[in-house]
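Here you get one chain, nothing else, as structure tokens; it is the form predicted alone.
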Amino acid sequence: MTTTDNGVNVQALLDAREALKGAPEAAQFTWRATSTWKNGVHSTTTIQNFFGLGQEQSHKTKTEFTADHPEIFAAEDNGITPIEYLLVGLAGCLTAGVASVAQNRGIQLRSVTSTVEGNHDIRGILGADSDVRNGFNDVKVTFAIDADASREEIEALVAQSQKRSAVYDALTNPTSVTVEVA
């Protein structure tokens, strides 16, 4: 018998799931990002603190993301566009889910690669056509997974990851978003 090690502590996740069943208030998390305008359409966004398990929490390190637009949009291209961060989030969340589910099911992964493509008609954000939405028209995720598993087992891994993905859920279901001036 071989031991599966995908680097995911599934027991800790299962223990947390059991503990939170009896303490739903502790499961209420608030994730935060703070963005600062630099110049033009260039901004930086930092993430460090969040609320969870009933108290303020902090990542080990502050992470900074740079957003801008490409030169073909008359910008300086100091970073990826904000809508591309959605693709980053989706890919990261689904990939984490694949690793976690594989670990829980005893499937050894050798490699996992996902390609996320978002088709976007920018006439919406430019106000060129009021019938065109501002966001993606559609998003496609394609996984290439090498693992000690059949194609059906790999497809089931991806399906379960999709089912449990917070980012997939946020992108595919209406979410209340409030924008205000402090």
The other form holds:
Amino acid sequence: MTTTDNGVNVQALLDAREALKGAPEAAQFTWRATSTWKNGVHSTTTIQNFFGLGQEQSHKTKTEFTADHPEIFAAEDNGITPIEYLLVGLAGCLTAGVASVAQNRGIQLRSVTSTVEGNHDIRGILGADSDVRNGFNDVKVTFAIDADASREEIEALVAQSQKRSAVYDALTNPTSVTVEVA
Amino acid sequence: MSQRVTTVVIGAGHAGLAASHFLSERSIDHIVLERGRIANTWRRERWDSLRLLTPNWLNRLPGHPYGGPDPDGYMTAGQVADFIGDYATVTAAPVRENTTVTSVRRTDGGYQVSTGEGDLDCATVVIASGACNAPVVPECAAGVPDGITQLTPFEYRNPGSLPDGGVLVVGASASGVQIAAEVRRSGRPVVLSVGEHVRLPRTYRDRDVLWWMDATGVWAQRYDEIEDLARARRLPSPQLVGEPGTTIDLNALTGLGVEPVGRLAVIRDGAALFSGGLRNVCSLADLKMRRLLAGFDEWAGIGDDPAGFEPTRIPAVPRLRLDLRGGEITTIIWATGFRPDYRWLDVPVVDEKGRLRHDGGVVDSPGLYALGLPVLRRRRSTLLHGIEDDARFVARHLAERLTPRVVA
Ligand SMILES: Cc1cc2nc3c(=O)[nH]c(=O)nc-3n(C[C@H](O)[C@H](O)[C@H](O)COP(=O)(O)OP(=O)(O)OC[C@H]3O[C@@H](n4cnc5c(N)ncnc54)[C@H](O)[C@@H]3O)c2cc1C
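Follow the form predicted alone with the form predicted together with the partner chain, if you could.
Next comes the full complex, and the chain you just saw is listed first.
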């Protein structure tokens, strides 16, 4: 077990879990993004600061994301489509989960890759058919994992990573969203 | 042996009888076929407390105004059935009751209409079989756990006939808000799932809101003048009840103790999950109501803000999940709309959504007509007083087809 090293500091996570049991206020995080329209359907969103553990926090660097639409949507394609960012988030979250759970279970990973596909009927956003929803009809994630573990153990890893995934939960369960004009 | 007649009208609701009235006026021989009795839907498919949304003074059929003692009241379903029954009597409509149309097929000369009581050959057909033949229930109903009673507005009669316990009403248009209110008043907990809806006050500046709709000409707007006709045709019914001075919007319902939640998105593992977009559908309904009322003011030359309307109040944190196995809810009422039923129609004029392809009532097959569908020719097409223009037009078009004018 001590030989397993997936690069996840599981002990720190377990300690945090213990510490936060008695301090639910510290567990309240607010993640933030700031977005600016450029032109057409092109916008940039930057992320640096967030709130957590009772105070303002900051990433080491500011990250800028560019969102646009492909040329077949008559746009300039300066960056990926906003809904594709959901795939980025889901893949990143589930992969982190797989690594953490594997570390905790003493499973050495050699490689973890996944493909994420969101099926999307764009008649919804175009208003062409009111019975078609705007968002994904369904999302499929396929993991290829090479590890010192049986297929069953790997399947259990993937299942547990969904169980503890923030993005998986945000996509599969409704969330109250408020949009206001400041 | 099939019988010959020039025109067959399918359905003896108010639409079919109005068609019959104008066909008689033009001496076109015809028969009105009705699977049940005259005004069947008002006798069989409405809950006990239902009243019309339109005030009595507005309820007129061609040549047949409301003549009763209470012009500002709202008819019960039984009174509507009597009103339509009287109309059939005074117009001497040639109705054949208890005759269900089982098929309509094209022939060389027109159509063959088959019924349980024999066939008819005719040149023209008017489909007046109604727009609300069956309740629409979303597919996710399949996930409702056993033991929960599920009802549609066709089966619901009154709160007393429900099992004890809480009730989830899905849909917040006219049927849903009326049922939610009366079930709540009977003392039960009620959760109301709210999607896109049309908010209206019962009265505005001391008049019935439908007086304003009528007077300002909103309802008279023609189908070919409406920018997004497809949208206008699927507009949900307004949150109204036929009770003098009673507004039944979401604020009134939360005042009664009804709990609003978002649109039902899915039922998963025995739990109903509701959309997190409740705030937005309410803001949209508020904005649209204000725009409509501001339009009334503009028409009346009144400058003030359409005052006195609070925005829809919603819980700070609306519930997103309701466990249907926990015992809190024992009944679900699906007030999720209605659809027509054209399974008997063997002419390829029904689109992939089950709707009739027509242009202002002229169906996409020569000699075939429709009446009583949403925004058929005007915004008021499905209302009692809206049938007159539509039925007159259809009868004229049909007559011209039978006797083509010689054009010089
Ligand atoms: C719950 C509910 C509440 C409503 N409340 C209001 C309201 O307050 N105000 C309002 O204006 N409208 C209201 N409506 C809409 C109302 O039903 C219609 O406006 C009106 O009934 C339409 O009249 P119609 O003649 O077009 O159709 P219908 O009244 O539906 O008449 C159609 C007739 O065709 C018959 N029929 C159908 N198929 C066949 C067949 N194959 N063979 C023979 N006969 C057939 C039916 O039995 C029926 O009698 C309500 C509808 C529902 C469902």
